[in-house]
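One chain comes next, on its own, written out as structure tokens in the form predicted on its own.
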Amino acid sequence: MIHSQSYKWFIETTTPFEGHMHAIARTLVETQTKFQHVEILQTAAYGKTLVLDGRIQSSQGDEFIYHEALVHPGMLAVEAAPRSALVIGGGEGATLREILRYSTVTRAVMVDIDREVVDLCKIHLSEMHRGAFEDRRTELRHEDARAYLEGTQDRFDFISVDLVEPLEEGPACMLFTKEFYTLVRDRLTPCGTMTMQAGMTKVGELAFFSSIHRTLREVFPVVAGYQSFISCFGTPWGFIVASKKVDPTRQDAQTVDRLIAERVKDPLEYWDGATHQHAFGLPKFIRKAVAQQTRVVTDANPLIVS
């Protein structure tokens, strides 16, 4: 951190060269738990902020936008309106509270194995989980989310990946692989969806979401990258469906919003039938990384972002 006039400054890399910064009013918690290192900041321009190992995962200000965009275009994609869905990770509980959005939702598990990062944000971030927690239909669970893959038999209408990037060898590497988007694409329901975030998508720095879209075409008949711009990251963000059956590049404009209307309670603040086009209308030289990319991230050959 730096200091200017009356704030301190966290500085964010965005890759070994770059960066952005934020002005901090204060920090509302700073600790180590025994998987990450935690900082709920309270940022000048976004308000409050959630850091994970020194990379902002969400801020009061913008995540509408990066939750939207990581549920709904799968939420939207599952053929009969979801009835189950599991989240594996997700601290905030605002990936949670967008799939709660959903009426005919009975049952959402969420899989987080850092109790003490849900803890923290049941606490001091309300405004993002909005009382997701408290619902009867969530079940909340602290425990590796691919060992609970292998030992349910559950099966789920949607299921959203939404995991910090591996940074090192270690658990996280093992939550995208082949084998773990098998063990995911098993505990789905024969019309089931997938999302999750696939990283950045500027220019120079595709590797990762490349990488992740060539492995799930193994796994997944569907397989269909989108991105958006999260402000806070100061970065366009991509992101993936993997899907049993219904491609969302196919859904036009008119056939979002009246899934839309029919399945979500609320009116949205970002996602909606143009948003939908535009996310998946992906730039050339994005397009052409997805289709030269030969990488097949496995257990063996794990995927590292540096």
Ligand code: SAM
Given for the second form:
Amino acid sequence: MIHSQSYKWFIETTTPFEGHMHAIARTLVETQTKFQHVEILQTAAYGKTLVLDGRIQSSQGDEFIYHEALVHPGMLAVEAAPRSALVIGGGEGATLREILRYSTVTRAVMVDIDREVVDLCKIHLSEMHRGAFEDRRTELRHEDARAYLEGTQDRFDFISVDLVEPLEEGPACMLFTKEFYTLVRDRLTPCGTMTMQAGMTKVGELAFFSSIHRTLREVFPVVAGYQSFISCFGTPWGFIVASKKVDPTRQDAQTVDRLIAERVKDPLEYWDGATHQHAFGLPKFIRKAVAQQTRVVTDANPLIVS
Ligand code: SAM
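Starting from the form predicted on its own shown above, please give the structure in the form predicted together with S-adenosylmethionine (SAM).
Entire complex below, previous chain first.
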């Protein structure tokens, strides 16, 4: 019989007044890089788990939910089959892995500021990247993704913003603003899409999701929020598709299933037509928070989470 008392516990404070606990079987990595504090924990319930600055990024047990939700709604809303993609952040390489499932993709660039984090993920999280860094279509860069977007003239069919939350003193603060999303839009092809993780969608914690949604509506003609329950976070999590043309909320279940069959090489574990309908069918209190939000996040007034 397993006794919970025999474990050390990792406690993630999700809000100043709530948290989520994980029993730690083993600590594989604990170090400080130039940009952030990194832990890779072997948790008893979810297997290997990446933690940056005290926040769980993903776990072996349920990362397929997070990464399929982050990639496929955007890739399936690119009008013609996507050929090029950019991952902004992306540490573990699992976002890249999902993009590389599309055989039409000939170029996948990933820009993560922190080489040390990516190197640790390469060594310890092969279950997550599954060789994505070695794929001949992958181009891995280590620099600030905003600086990269400012400097490149390249255009992408799909851009996935897979960043850590904008913590004060963290590396991602200036990548959640109207000016940043304008840069993203301008680097997309005419029928391109962007997806991003957009924070919790639980009761009382909708300020982040709704203000990012409001900010994106300043920049993109189509903005559609959706959510998935991420077990290792212990909370439903918000995502957003911002699109120049196709509106994913107008794609019915049959269309999504057909596009997956046409575009995606291997079977998916989470995303399909039924999941799509469920995820985009946001409940009334979330729709209300989004409709009532007036805040536009700008470089002069960035959004910082504590
Ligand atoms: N799955 C995660 C989650 O829970 O949101 C996020 C994935 S990933 C680990 C986030 C990555 O964003 C980190 O590896 C971090 O180094 C990277 N990052 C943070 N700020 C960045 C910046 N300014 N430019 C590029 N990458 C950045």
